[in-house]
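Take a look at this single chain, the form predicted on its own, given in structure tokens.
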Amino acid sequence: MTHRVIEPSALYVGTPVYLVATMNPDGTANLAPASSHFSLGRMLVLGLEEGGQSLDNVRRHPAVTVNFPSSSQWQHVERLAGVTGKDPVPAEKSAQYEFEPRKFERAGLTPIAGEIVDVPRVAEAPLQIEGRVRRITGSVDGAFAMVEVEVARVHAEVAITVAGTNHLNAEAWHPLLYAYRTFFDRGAEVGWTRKNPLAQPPEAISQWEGAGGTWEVIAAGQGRATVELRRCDGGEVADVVTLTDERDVRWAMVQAAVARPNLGGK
């Protein structure tokens, strides 16, 4: 594998886009697209630009909604790309931006009241988070600030959840991803982590385990996996199961990676 040194203008290697709603001084809502963020537990850390209306707003009124659009909604996001809620428009932005006080209308989106905070959500966004701003830390170069938001409530469209649980359905959820000034949908599922609560073992494995037996993945990859079913008394092999279902094979590859790191792909 060969590498070369590059100097990209930004390190947007691929993160979900979000629309952050904040409260303007006159009681109206500002809505702005962004992609710099990460989460830790019940905290979201948002990267917001200094001099922008969003950051000004949260310093004065520490509440936000963070709304994640689907990949099919990228045009709504792009409608906000050349506008700002700052009036007058800062001199350094005046050549590329215009003032827009009605951001929701400009984007073709609908405000819906928050249930916990007094900032509207984006009704069309499949995933909406209400939060309270707990701390704002300026960056070293003064160009942006890290805004720490405590999550107060999460609203998820029924279609992207797993019925009867608090889990998002990863296969149904298609966030709008941003990488190097380009929008993407997420790609095909290729595997899971071993902590994924939805990565259930195949039925034959579950039944054997429920009867007290043990098992071991012997081979996994290239569209098939082999699992030995072992007796509970001494671990003798009682049967060998061949898995060919795509999800079952991915499950086996996860188990193989955890138990025997060099097994996958044999």
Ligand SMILES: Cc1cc2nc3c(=O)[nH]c(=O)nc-3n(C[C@H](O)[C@H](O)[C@H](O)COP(=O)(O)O)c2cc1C
Second form
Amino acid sequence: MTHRVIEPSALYVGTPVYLVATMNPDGTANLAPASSHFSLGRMLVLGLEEGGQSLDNVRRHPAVTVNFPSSSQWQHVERLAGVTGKDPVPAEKSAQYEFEPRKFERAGLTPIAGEIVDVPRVAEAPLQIEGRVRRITGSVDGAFAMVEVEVARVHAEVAITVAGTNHLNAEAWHPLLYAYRTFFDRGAEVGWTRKNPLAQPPEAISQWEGAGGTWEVIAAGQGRATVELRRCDGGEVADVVTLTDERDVRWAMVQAAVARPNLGGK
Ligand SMILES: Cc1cc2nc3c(=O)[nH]c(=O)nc-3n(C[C@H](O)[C@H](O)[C@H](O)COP(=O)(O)O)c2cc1C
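Given the form predicted on its own above, produce the structure of the same protein in the form predicted in complex with the ligand.
Then the entire complex follows, led off by the chain already shown.
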């Protein structure tokens, strides 16, 4: 691998876009596209620029909805890219932005009342999060603030959930990714972590394990996996199981990646 030193104008490597709704001083809703954020546990941390109406709003009224559009909805997001809810438009933004008090209409999106917070959600967004702003911390360079939001309720379109569970269906969910001023859909699945709720051992393996035996994934990838079932006494191979079910192969690939890195993807 050869590297060179560069000075990129943007450092974000690719983050899902969200539309953050906040309450304006006159009680109407503001809506702004953003991508800077992360989540850990029940907290969402948003990176909002100083000088924007959204940050002014959360400083005054600590409630938000964070709405994640799907990749197919990028044009709605782009309709908000040149507007601000701040009047007058700050001098540094005036060349590129105009004032727009009706952001939902401008985006062609529909406000729907929050159930917990008094800020509307975006009806069309497959994933909508209601939250209370718990802390706002200015950045070292003064350009933005970190807005810590405690999640109060999550609304997910049925089609992106796993029926009968609280899980989102990773395969069905297509967030709108933003990297280097370009919108992307996500690519195909390449692997699972062992924490994936679908990564359960195949029936034959759990039965063997339940009976006290051990096992080892010998090969995994390209539609099949081979697992040796070993006796608990001395590890002698008692049987060799071939897995071909897609989910079972995925499980085997996770085990192979962890136990024998040289096998991953073979
Ligand atoms: C795709 C995209 C991503 C953006 N990401 C952010 C971001 O992470 N944080 C931010 O404060 N502004 C971000 N912006 C810019 C804001 O949308 C812009 O500053 C806007 O004026 C904010 O609206 P407001 O002034 O009504 O709050 C992004 C804009 C687009 C189109």
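Keep in mind the model is a prediction, meaning the values are calculated, not measured. Residue numbers count along the first chain shown, from 1. C-alpha atoms forming the largest set that superposes within 1.5 Å between two forms make up the rigid core.
Once the core is aligned, please say if the CA of I205 is shifted by at least 2 angstroms between these two forms.
-> I205 C-alpha, core-superposed: shift of 2 Å or more.
Yes/no, V17 Cα shift of 2 Å or more between these two forms with rigid core fixed | After core superposition, the C-alpha of V17 moves less than 2 Å between these two forms.
C-alpha of R224: shift of 2 angstroms or more between these two forms, rigid core aligned?
-> Moves: yes, 2 Å or greater.
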